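Presented as structure tokens, the chain that follows is alone, the form predicted alone.
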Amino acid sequence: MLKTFFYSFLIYWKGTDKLYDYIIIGAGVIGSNIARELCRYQTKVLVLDKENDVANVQSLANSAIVHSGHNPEPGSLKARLSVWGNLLYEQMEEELGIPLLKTGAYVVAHNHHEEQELDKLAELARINQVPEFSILNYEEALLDEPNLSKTVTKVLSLPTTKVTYPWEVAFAAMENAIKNGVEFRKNALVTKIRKVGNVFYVTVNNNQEYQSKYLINAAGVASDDIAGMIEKKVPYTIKGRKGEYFVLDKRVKGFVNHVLYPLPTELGKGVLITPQFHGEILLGPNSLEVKDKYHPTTSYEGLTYVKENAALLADNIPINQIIRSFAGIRSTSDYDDFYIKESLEVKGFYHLGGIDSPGLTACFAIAKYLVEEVMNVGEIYSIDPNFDPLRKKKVLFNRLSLTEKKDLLLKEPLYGNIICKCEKITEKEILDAMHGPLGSNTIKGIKKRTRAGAGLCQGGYCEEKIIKMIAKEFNISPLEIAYDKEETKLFVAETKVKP
């Protein structure tokens, strides 16, 4: 009791200002968002994240779909906030300027064995409340769809099916939340967790502690490691499950308009076809647990069954425009559904476990669910009449009118030059990524802001004028720029040096 009293006193004799109200642990899109919506309120948070970039690991890689909410159980909270989650990314799209491509979906039959489950799927779209889907036959579908596979009988069409830009539905929350007063740490890996009387202390790196009233763990595929060091036991336990996927050029673009679908099985929503909002299409993912959950590699079986898999949905899919593969992990749980509750040993600790399929559209959903619902903070503390919900929405050069360019040229010349070709991203654009409220000086995380390097060549140009820029703008030697962690440094050391 004396020990508590002390450790209490302490802490606020030293100043509150040391003293957050929240720390999250995780900055991909949930953490993000959760970060985003407690400023909110007069709260002063600190989001710690492990990683060199925020939404660098399960964020990174998945198939960007905002599903319509027609899978999950109903009654289910991944069913409620899917649903949720899909119609506030328009809203989003306005406050935050993420790119969202509305596509549509069709989940596709090819028997009359499958054209019964498509019934009851449908069945599951109408108990969840998902507006306007419908079920075509095959004529029909191909009317907006031409390269369907000539061996599908019927499709279930869910309009409300969208796409976006993962990575940069987290870049838009986290920037609007430091905008507002949020703090982030990255590199922050959280290597101990203790409560001392209504105080959590949390070490990161084992050489730097952090304290607050509150500690909210959205730490994706790591969730449940986090959860072990605070509590005896863990409600859940995360699984890796690798998803593998091809990126085909986006001179391919059209050859899908919606998102195709094959009917879900117990290892989720299979492999699909998506168009992306730049263009690309994807092909992927499966679905195999894997026992290393944080180092997704490909394999040729792996991509093979992709290829087989994918053929079941369109005809002629043109595999010689692929330009690059890569594997994700999801993180699956033993608990059926998204676990969002605080904890039952700890009181003030919060839960985000199992966040897998459909966890970026519900992501939105996720963050207010948590906020209103789970921790009540509105019962804490007070609105903040300073909150600014609005992002300025990024410059996409390429994207513009003639006119629009020309414009912009007349203010700022550096929009005239072309750094990536692929992809036409200027040298102002990655500017702005470099220097931006999370500005990176790593390859990566300039490809992330901008796509220079996404594009055919997959940065075989612009690379090397991206590292010159990097090296000139922060001032240091190429020797001391990463690909995207601290240790993946470019280069070993210099071969040709001048006299």
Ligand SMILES: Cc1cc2nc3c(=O)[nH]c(=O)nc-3n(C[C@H](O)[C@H](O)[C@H](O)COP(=O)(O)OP(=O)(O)OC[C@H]3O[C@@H](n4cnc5c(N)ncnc54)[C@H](O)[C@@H]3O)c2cc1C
Contents of the next structure:
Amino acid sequence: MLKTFFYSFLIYWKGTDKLYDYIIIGAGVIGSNIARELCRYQTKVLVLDKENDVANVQSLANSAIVHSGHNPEPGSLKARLSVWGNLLYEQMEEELGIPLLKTGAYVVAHNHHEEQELDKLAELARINQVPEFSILNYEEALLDEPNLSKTVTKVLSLPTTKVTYPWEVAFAAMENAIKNGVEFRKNALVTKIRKVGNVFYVTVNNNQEYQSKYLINAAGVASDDIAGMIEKKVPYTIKGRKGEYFVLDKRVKGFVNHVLYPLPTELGKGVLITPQFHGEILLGPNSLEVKDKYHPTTSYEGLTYVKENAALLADNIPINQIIRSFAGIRSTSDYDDFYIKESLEVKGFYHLGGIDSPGLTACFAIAKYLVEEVMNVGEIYSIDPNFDPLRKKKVLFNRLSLTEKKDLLLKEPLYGNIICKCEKITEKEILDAMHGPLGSNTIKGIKKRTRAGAGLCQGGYCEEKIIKMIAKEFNISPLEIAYDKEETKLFVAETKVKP
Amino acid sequence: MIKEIVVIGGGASGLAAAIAAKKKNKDVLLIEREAELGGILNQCIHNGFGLEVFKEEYTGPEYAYKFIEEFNSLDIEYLLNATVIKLDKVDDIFIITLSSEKLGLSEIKAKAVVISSGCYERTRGQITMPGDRPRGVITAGSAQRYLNINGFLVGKKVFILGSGDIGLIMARRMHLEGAEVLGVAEIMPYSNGLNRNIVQCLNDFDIPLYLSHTVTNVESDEFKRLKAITIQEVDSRFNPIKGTEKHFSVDTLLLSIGLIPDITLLDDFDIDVDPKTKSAKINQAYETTVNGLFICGNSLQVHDLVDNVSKESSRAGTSAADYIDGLVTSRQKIKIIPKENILYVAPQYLDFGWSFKELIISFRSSKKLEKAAIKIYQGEKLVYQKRRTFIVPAEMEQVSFPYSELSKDEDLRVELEEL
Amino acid sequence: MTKEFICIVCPRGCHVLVDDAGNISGNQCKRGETYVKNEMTNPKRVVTTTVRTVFEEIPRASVKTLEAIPKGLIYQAMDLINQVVITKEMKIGEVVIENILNTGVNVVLTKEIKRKEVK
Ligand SMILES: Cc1cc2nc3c(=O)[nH]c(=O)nc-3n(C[C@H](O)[C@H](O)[C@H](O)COP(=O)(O)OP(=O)(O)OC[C@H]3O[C@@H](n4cnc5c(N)ncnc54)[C@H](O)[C@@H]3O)c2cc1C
Ligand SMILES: Cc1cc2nc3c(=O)[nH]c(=O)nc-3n(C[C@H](O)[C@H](O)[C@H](O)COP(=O)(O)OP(=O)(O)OC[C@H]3O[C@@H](n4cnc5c(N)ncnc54)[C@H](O)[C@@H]3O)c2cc1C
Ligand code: SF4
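Previous: the form predicted alone; requested now: the form predicted together with the named molecule:
Zooming out: every chain and molecule, the one shown earlier first.
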């Protein structure tokens, strides 16, 4: 199906002779972080993504949890990389300005049988070397979580669980990578791969070819299809699993303070209640195997299931504060663990297969593991002494203290002009999102970078203002402005003018 | 310096409140976040405004202009391009924090505040509409703004969900600007819009109205643009009926599924909120449960007629002035409770500290009634009754009667008895 | 063929039927009959729409036909109104098309066109 995307285009060949050291397919949290890790060495790196932005597929729609690493099978990559990844988040908060909300988590039990399961889970946490955990009784748990369901009897408390802002994880990594010399091409659908001699030829949109010495497949749910372009026998198959969610408006902030998990089942971690970095609360996800892994849709049944199951965790959920529902598809594979290996058939081709949950948790660790332990890049390329790991934290104006705000306003009056009324996002923040190394000129791109349009009115108020700003900054007609992909133009015509 | 009255919002409501307060010689400041006064009226270019207030039919911008002229002639102080981001009360003084490019962050103090912040549109997220989430599902009010103010058409093949007036008006507007409007679906068995709009916006152009229907699937193309929708008939409990599916290829689905009062500024107050109006509960002076904090217009209850907004807000402005003048005495109040066939009432309290002669109660019915009697009881005693014909939820109703004889201890119950 | 009208004179909204012989039924009062007769012989509507301006801050300005015009002329009227371009500041009520389609009705601005002062 993917291959037919661009058949309608005139095919012309724009060859480039440049030979990259690495091409990475996919700019989710995994591809972006691999790109950044490669910058530590003197390498030429190109990242390709079919979308019009980074973090537009799995990294777009997930629970945003940095899990403690308490439940993967001991000894698995998932166990090791999520405990390590969780630790790295604290470091990346400093280095890359990654948003972190240190919530901790409760896994809840409702009866004697579940309490026994809880003990087993605590034992897993111990084996996986989760640094802190404890079992609390209902009354103890209630102290910090007043809306905890009255049916709960005990909880496993996991203080190292936290919540991040996944889009910012990808932006931060990719911005920093670009600053350190990585090239990123969006709207670049990989349609063909071949290897001649030691060189990979990667065709994009059926009309353009790039060359590299090594090729990294970080294509998420598409990773088996990508591998199938060059391998006869792909070692895993992705069986997409859909998760559906409700978003509660940030006005419910404080309804729960921890991530609340039910006991895990073979389907995964179950329906959760998750406070988000910006104050909203997520209910979900469910877990349903889907035929079409490229097409996340929501359904009555799925969302009803989410509502019913969330009610087992907390009482009186304010469902009248729902502002949105959405779905994401996990890149779950038939291989039991993350599949991070060199291809058995094609030397220099690397798989990141089946990176479903806890892929976000593990992303920094996955990138380091691949680069240092699987690809041994240090043995091929020398260290880049100019690598700068730092990225400035984004200004979240509304979160600053009054004095900080006033100081900034003296320098930059545009922080005074509120564009998004619900999330209180200012003109300056939106301008910053349009410019810079990873700037965007789409409504969705700006929403992902600033949260303008992500609140109560879902852009009803601010979208018009942002359109005007984009038109002005990029000197284009509103007719040319897209919501996301180039084809998703906001308007079909201007009135009162002859076309 | 402390202002006497600050009015937040410069739409039909804020203008009327400010004018009324100023006419009582109060020191008034109005704050509006947009670059011009008039609020939502600026984009409502159709006619049908002002029949009650001016006995003439105006378009939205014309109606706004009438009030702006009067507002300007009274030399009322106002700020444009300034958003109020926070409202607090410390002792008896309100602190209004506003943000603007020109003034940065500033704080204004006031003895009384009138909230006229209007409403926002219900979006797809607030109803469960299964399927894809493509570009092309847009609230009708946003599409109206793009079309009427900016001159851009959001789509060429359009379906509309919800038969509220904005949806109906937009059906005609988009049709006349060259779009093909394939139909309007309404989940209720009756339209939520005025008959006049059904006739002049739909029937005139042969646009079908599907009552008891809702959208049950949304499909996108490979670029995540809207490609098609499915509508289905629903049963009396709003569950879709199998076998009634109809598919439409469209590039736009306009949502006209309701308006919600914008009371985010009240988030920091511990006020009583009415789950039915989704706004603050008020007494007959349009005062919330915080003394000196008034609310009116669409931020109090969603209105279908701007004339009612102006009248109500003018009363709220006058109340604010009375409050400043210290005319409010004791704070003894009783509840006004909606009962049979009544969706909501406003005010929700009758406060005997205010010395009005009449009690004006606005309400909406919860169903369509051919003939009914509005009855208001205090305990067993019938204190008011009146017959009405053709009461529909889509139209706000009002009753008014003197209340000096009422007991100060027992609550009022409002009923609509079907005849 | 029977034609159906919704009477809009009062909120009752009677569905009024007119058969081939011109018999009117379904109206609950006399006003409905008058309304339907009018609708059948000479339905008229006020047209409200916008016109283009040359000003960037006010790309469109709203207009209306000062009185109702025959329903059959709505599309032609739209075509004419769509060609108007405002090039100067104008007041509310000023005429942009005089006597549109010989109906005797003017098309007037319903919004003041005033450029914002640049500070
Ligand atoms: C519902 C849900 C909930 C989750 N919750 C959590 C959680 O709470 N905590 C956690 O740790 N993990 C969670 N995960 C898992 C986590 O989101 C993923 O592991 C992580 O986002 C994977 O990142 P990625 O970069 O591999 O994938 P993606 O973000 O999907 O990136 C893959 C990229 O490849 C691109 N691509 C695909 N095909 C091509 C092609 N042919 N050419 C060019 N580009 C292509 C895509 O456009 C995409 O951008 C969740 C996942 C889901 C779906
Ligand atoms: C699309 C539509 C069609 C309608 N059609 C008709 C009709 O045909 N006939 C009729 O009689 N009535 C009609 N109405 C109803 C009537 O026009 C409205 O009820 C009325 O105009 C609402 O006035 P308002 O002042 O309450 O709200 P608004 O006009 O919305 O004004 C609120 C103002 O407050 C400002 N504001 C909000 N928050 C802040 C803040 N924090 N700081 C500063 N400023 C702020 C906003 O910018 C806005 O200008 C229609 C309404 C709509 C929405
Ligand atoms: S026919 Fe009479 S009763 Fe019926 S809607 Fe018309 S005016 Fe009202």
